[in-house]
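Read the single chain below, which is given as structure tokens and is the form predicted on its own.
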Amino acid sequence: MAVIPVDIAGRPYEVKVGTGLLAGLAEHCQGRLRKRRVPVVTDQSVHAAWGGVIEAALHGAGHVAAWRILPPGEATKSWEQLSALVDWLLAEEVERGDHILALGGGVIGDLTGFAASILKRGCHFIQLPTTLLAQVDSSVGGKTAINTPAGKNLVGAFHQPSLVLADLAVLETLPRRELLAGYAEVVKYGLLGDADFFQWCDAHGAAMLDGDGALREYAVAHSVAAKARIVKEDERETLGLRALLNLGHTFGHALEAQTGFSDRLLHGEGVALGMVLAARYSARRGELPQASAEHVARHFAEVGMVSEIRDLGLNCDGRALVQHMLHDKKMDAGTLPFVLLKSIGEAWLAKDVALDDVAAFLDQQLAG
């Protein structure tokens, strides 16, 4: 078992990473867990496949799980299931002191972290994240959020969790799809920083994603350790530091705007094809080689993502998907910030995109 501390000023925690650990919750929450019963919010689906182990892991020492058991997909991130789990949260007589368990992806993560937020004031809660993408980045550095009609992530706070547990034999029942979802952000550690890492992933991104268990170990250990460090500097994305984390992101919640938020395109699909964007956006101003974007793109291709935006069928131009990111959160003074890149492993905040600029390339881009 790998233990990576996030040292957040005043709040620090950990996040353990290995095989079996959802198996000995108890034993790994001990102490944070002081009522018999215990509030787990998870997705139907989490819960098929994996409430057997909690319900044997809370009842083995003496604790019962109180469920609150939502849909899945990006849907459930809403006002409506927001103000419903608050409700039933107190109806729970959650205090203050108590942890709620969130199980399950980025989804149920975001949306019990805000919920964790605002409950009281501020309550405990301990992520226990379910696919790739959420244990190599939404589960650690405390943004938790819902989605509005205006954008996604609009309505948020930062609350860190007190403790994540990345237990790695979740990825064995995870959908390749979903899989393939989540290496889009482990790839992207490598991308905005750690060149040697993205080499590692060219190397051994496919046996990963085949199973190969210390490999899986090693990509999310590395990764939460890199977004650990990044968010020690920079919790609250002031300095700048923490924005490049938003490699793809821009471009990628864009796409996902245009797809209303469905399962027609998954965030961390929609990071991969951001990242081909910003890639190559970047070879158009001239600061990256055309080569390098190019490999970006050969990376995911060969992973079985798609890399080409072409290829999801959008009914639309670059300017419309321009205006989804007129809405983005990181606006400043009406000028968008992007994240691009000078090389593999150099990421850096470029204040001077002219949207217009952005549009054409778009056009270019999803004609092919």
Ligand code: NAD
Contents of the next structure:
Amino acid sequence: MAVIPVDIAGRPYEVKVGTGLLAGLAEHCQGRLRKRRVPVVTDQSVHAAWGGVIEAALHGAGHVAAWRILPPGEATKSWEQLSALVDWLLAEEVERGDHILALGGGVIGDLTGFAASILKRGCHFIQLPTTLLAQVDSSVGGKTAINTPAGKNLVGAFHQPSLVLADLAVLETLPRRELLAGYAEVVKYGLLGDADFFQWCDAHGAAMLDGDGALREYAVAHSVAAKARIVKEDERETLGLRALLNLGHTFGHALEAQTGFSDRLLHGEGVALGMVLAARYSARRGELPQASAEHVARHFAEVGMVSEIRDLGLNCDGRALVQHMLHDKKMDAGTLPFVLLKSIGEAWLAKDVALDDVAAFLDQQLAG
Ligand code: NAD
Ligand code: GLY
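In place of the form predicted on its own, the structure of the form predicted together with the ligand is requested.
In what comes next, the whole complex appears, and the chain from above leads the way.
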């Protein structure tokens, strides 16, 4: 097992990465479960796969799970589900000193974390991430949010968990497509700040995705450590450092919006394509060798991900994609910062990007 400290001033916590952590849940929670009933928020798919393990782990330590089982999918990050969840937590008489368990992917983690941030002005929660994306990204760092009709993640709070238990066993039931989508966020850490890790992904990414346990532990622990370093320095994304974690997200968000935030394009798939576009756009500006940009595209293609936006069948032009970017929550006084690459392993925040030029670039990419 790897243990990664997240040294946020005043609220440090640990991320444990290993196999079988859920089966030893009560022990790993180290006295944080104070009462017999333990509130656990999850979705139907995760409950079907892992509810029994949680039940047994809690039962063995004299607890009983109080389940809140929600529909799977992005639509669950809504005002309606938030309101119903908070009412349920109040009915369960959850106190500020209690810990709520969030068992699921980024949807459950984001919703539960936000509910914990507002319940009684803030109570504790523990992240039990069950997707690769949640293990390497969303469960760490304290961003919580719901979606509104105006857009994704527009209402939320920074609220750090007390503990994260990333059990690699859960990845065994995760659909391959979801695993690949999470892998985009793993590669992101290499691209934005760690050329050696990108090389590692080149050498071992495919075997890791195929199930090698030691490689999975390394990939998750290394990714979490990278995120922990950034979050420690810039928890609230005010210094321009945490913003680098948005590599690929501005282009990716536009693609997600164009596909209606639907199963046509998962978030991680959009991020992978977005990183290819960010790399190629960096090359267009003369700031990254074209060969490096093509290396990024080739890497995703080789593990079986879509790496060319012309293959999405979008039926729109570059200007339509740029229109989606104008609603990005990162818009700052009329300009949109873009995370671009100077090399594989060095990202930076460009604030001088002309959106007309981005539209022309996207037209080229759509044409192929
Ligand atoms: P998700 O939570 O929707 O999970 C994906 C699907 O996999 C769901 O259908 C779920 O039921 C299923 N699933 C989850 N774990 C499973 C398992 N072990 N076995 C079988 N099925 C399983 O999606 P996600 O990709 O984990 O998260 C996406 C969300 O995360 C988005 O809402 C995004 O905005 C958010 N996010 C947040 C942050 C952050 O910093 N807070 C970062 C990145 C993404
Ligand atoms: N996923 C981006 C962040 O946590 O900042």
